[in-house]
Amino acid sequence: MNWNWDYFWESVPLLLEGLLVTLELTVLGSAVAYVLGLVFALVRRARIPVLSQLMYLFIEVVRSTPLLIQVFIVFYLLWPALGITPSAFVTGVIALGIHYATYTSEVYRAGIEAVPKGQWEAARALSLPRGRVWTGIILPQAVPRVVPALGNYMISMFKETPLLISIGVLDVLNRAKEQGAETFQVIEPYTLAGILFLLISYPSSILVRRLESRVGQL
């Protein structure tokens, strides 16, 4: 099979057109990863009887099934269930969001553990309202902590959304596909796809162990 550049150059506006469609999916699905993470972190850890065993198991049987398996299972049997039909593309970022806020979920609990007993005593020994002790001491610490490993988990979504062509998610690598598909010449096509991925998630990769670094002198 020959190379053919001209087929390379043509390739591209569609191709970008799917990338455009990737960034969407990883930065609306990380929002709902790193808020949802933070909601199953609080309630772990209010070890409120009941709910925080069933939320330790909803993030053990997530962490321990295939992605895809839970997007096919979000877009085929829940939405069906509940009457609504939501895109592929809102399924996509719904399916990414809460399989990566299990992972976020125990980033986050690290990070509130590596606050110092210190602060927890100094903020009863003042009486603050619980609300004031999480917002005003706790999160403000914890949280910056694990930012480098929340850029990690962005960086792992943002190579699995090929995964949702599953539902007709037309992300960058599927553009590549049915580019290929269409005209028999895939190499074109594929190679420009691993190019895009590669020159978004290598400076993504060099920011986080930046980010790691000066974390690290905190």
Contents of the next structure:
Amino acid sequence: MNWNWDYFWESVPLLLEGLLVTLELTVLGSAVAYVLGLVFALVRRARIPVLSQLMYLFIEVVRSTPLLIQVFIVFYLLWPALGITPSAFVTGVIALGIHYATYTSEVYRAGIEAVPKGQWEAARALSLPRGRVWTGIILPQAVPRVVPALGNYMISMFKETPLLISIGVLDVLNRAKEQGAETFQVIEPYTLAGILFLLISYPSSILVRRLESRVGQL
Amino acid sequence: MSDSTSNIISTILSGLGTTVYATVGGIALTIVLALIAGLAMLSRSRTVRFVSRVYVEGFRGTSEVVQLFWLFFVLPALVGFKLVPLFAGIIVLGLNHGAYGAEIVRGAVQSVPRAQREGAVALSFSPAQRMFRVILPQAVVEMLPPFNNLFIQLMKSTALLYFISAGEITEKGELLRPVYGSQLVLIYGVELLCYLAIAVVITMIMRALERVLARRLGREPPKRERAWARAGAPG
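Please show me the structure of the same protein in the form predicted together with the partner chain, now that we have looked at it in the form predicted on its own.
All chains and molecules follow, beginning with the one already shown.
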């Protein structure tokens, strides 16, 4: 074993740059997943013939198959088919966002179902328009309950971003790989990559756990 | 069926074996590690609890891809020998999902009603008898649905073995891509179908186990559901 502390510290700035990319991917991917997940949940709930069933099928297929292949499909199949060439970063955000939207849609569904029946009945009794019922009554009660679950998905997304190395996104892991390829010393950068992940995801999961216990008291 | 079509399908299917080995091996290691770490987290000894906590949080806190890179590229530099890709993959899949499984085991054991434990004490069972004859058989039934999700998660993670060239489905597909660029729909379609099929098989086995074990405990067996209707969470 030949651990070199100087080299370890030398790698820090480059990997921190990569970490910034990883965090951007996570935040933007989550934003897509949170919005799209709600859309998926509402489409499934709307019971529109064919469309709702197709939505269900789509969600199950995406949930049961690897994210890595979905990234390849978006990058090599979908973009050329649409005739556009977004960057690897954008591909990552979209693929992560769609993949995790299938999970968050289930979360929203559970949250919506947890809203007491009386709330629906009261809304009907007041003969509020449909849009108002959702935005004014149901969603404000459903969404806060599911915030911890959504937070958990953000953490798992954070830990899955390194697979975007496959299409060349310059995240933490790819920076570590670059560094290692340049100097033929892989121990320090890869170890540092692991430490950086732990430094972010462990405190975040404690935070989410705390949020969970607070929501549990609602 | 044209030549290229059959070539594509047979090439992808040639990776199916590796994917299945990685899945089954990973699941076996996951079960062992989850049981050990899960029970260790409930131990009376502070040290045992601390060690299992470090394992669980360490693997849950770092990325699976990073763990794979570390084991495959760093370990040889440290200890001087390289693991066979499939073997390295199974170890990482097992270690990673074992950490998630440990929490499932811990939660399930804790959910067994107190009275069961007290009853076993009243019958003057030894602590080992109490665990293996009273607590665990009931806890296992609780563990099955979350383990089903975990195993499907693991199965999906086998695609990451692409990074260490283990020769599984995803890698086979990517080798085909430059050659059969006009047939990407077929390539990715076959890949997705393979993974879907394995996921459905895993769910079917777990559902069958659930019914058998529930009946053994004298409980109402769960209703038959569609094979891929599950409510779950990724790691």
